[in-house]
Amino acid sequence: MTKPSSLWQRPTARWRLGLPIGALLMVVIGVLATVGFNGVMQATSSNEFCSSCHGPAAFAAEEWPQHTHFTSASGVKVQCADCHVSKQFLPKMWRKVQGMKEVYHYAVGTYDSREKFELHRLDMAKKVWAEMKATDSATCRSCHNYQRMDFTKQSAKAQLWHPSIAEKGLTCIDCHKYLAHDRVATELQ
């Protein structure tokens, strides 16, 4: 009795040629997908993109130039994503998914006027503050390294508070809510 020929037992010349071609094709597809994915992440993290699709961002962008994260002594200009999108991969992807909810609200007109934006502003701000508190202000800390702060070059108030914030269970957002956006008018009522 003769053994049946099998593709796995006796690869043909065509099969042996297809293996490196298939591997090369997979590498090319992987490189193109990675470059494309990175391009999409960069494009969807730009200020222009944020304010074109995310209704609240368009109104928030109008007030941003008057705040310290737009013009600083060091010349650093912070972008929307620097504060609102994590640098780490999984939290960044989660934030992009959450952004779809904001696109939905934009599409249905939830925030399509300054009045509607102001009406929802406190709730939106509270969500952002809670997210930042939950991550120990990780996006703040991606630029501001607490261990490298020179307290002697800070204001008297900052010199008083900064050394003890960890002991008090505080994080950046507890004190610095209005560095990039105007105070929420409804919060003052």
Ligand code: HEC
Second form
Amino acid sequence: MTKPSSLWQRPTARWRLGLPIGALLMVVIGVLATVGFNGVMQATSSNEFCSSCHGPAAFAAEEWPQHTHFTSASGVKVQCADCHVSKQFLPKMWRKVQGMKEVYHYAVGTYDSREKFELHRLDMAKKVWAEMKATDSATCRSCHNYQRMDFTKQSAKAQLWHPSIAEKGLTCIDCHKYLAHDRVATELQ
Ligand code: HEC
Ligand code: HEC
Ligand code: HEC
Ligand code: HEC
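Coords for the form predicted in complex with the named molecule, given the form predicted on its own:
Starting with the chain above, the whole complex follows.
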């Protein structure tokens, strides 16, 4: 049996060489893991990825081209993830974890027909509204900086409302719904 003390022997010459090689390997693995991780993060934030489920089968993406955040005078490209995935690390990770639940519902076919989708649509929309209310519409603000708004250049209606939103405790999503999707039919019933 090995004596406990023999486990603590000084490293042999071979080991001394092994240490820097091991350290180098760790760095290489670390770099590869980061590149892979970012690749996965990017791939799972693309329109193509979202639309692979929310396309014609789940009916969110198909409505989008009719709205201002798809085609506009300026042609700025707004992606699903720009509105739905936070740019901050932890909330972003949380969204990816929630995505697992979406994969499950997709796999079991919870919303595989238009009827099923429409039935649950209000619940889904409410979740998005609640999330945006809670974050003070953070994803909207990543493009629309309130401090940089020149109210005098906005429409009369906007000028009437915008300057006082903070003191009224209102946030973008309180007034601006249905910017990328059709109105939720069930809300009207
Ligand atoms: C694997 C298929 C799949 C992919 C990929 C997918 N989703 Fe979903 N998504 C679903 C399903 C199914 C639901 C309904 C989940 C539920 O009812 O809990 C859903 C629900 C939603 C909702 C409703 C609110 C909520 O939190 O439930 C939003 C918003 C959403 N997805 C946005 C996106 C975006 C943005 C992407 C791309 C970054 C994406 N989804 C990628 C299947 C998918
Ligand atoms: C990736 C950047 C980006 C994000 C994210 C974004 N927008 Fe926009 N939005 C734009 C651009 C660019 C325009 C101007 C389109 C044009 O040229 O008319 C615009 C136009 C608008 C308009 C005026 C046109 C209309 O549809 O009534 C409103 C209101 C608006 N955005 C609100 C919002 C809200 C609320 C959110 C969050 C749910 C949001 N935006 C998220 C870039 C963005
Ligand atoms: C109290 C309601 C209210 C809130 C809160 C609000 N808006 Fe608006 N917003 C309006 C109204 C009303 C208009 C004018 C719509 C029209 O002219 O048809 C408008 C217009 C706009 C426009 C178009 C401006 C123009 O005239 O070209 C943009 C962009 C916009 N809002 C972004 C935002 C963003 C971003 C937030 C959050 C920081 C926000 N709004 C919060 C009511 C609101
Ligand atoms: C301009 C911001 C914006 C963009 C871009 C956007 N969404 Fe949304 N999304 C919202 C908001 C806000 C809601 C809550 C309902 C509403 O107001 O339309 C929502 C609701 C949803 C829902 C819940 C069901 C419903 O129709 O309300 C799904 C699913 C969804 N989005 C997926 C997507 C996918 C997939 C894309 C890209 C093809 C996308 N969204 C692009 C802002 C956006």
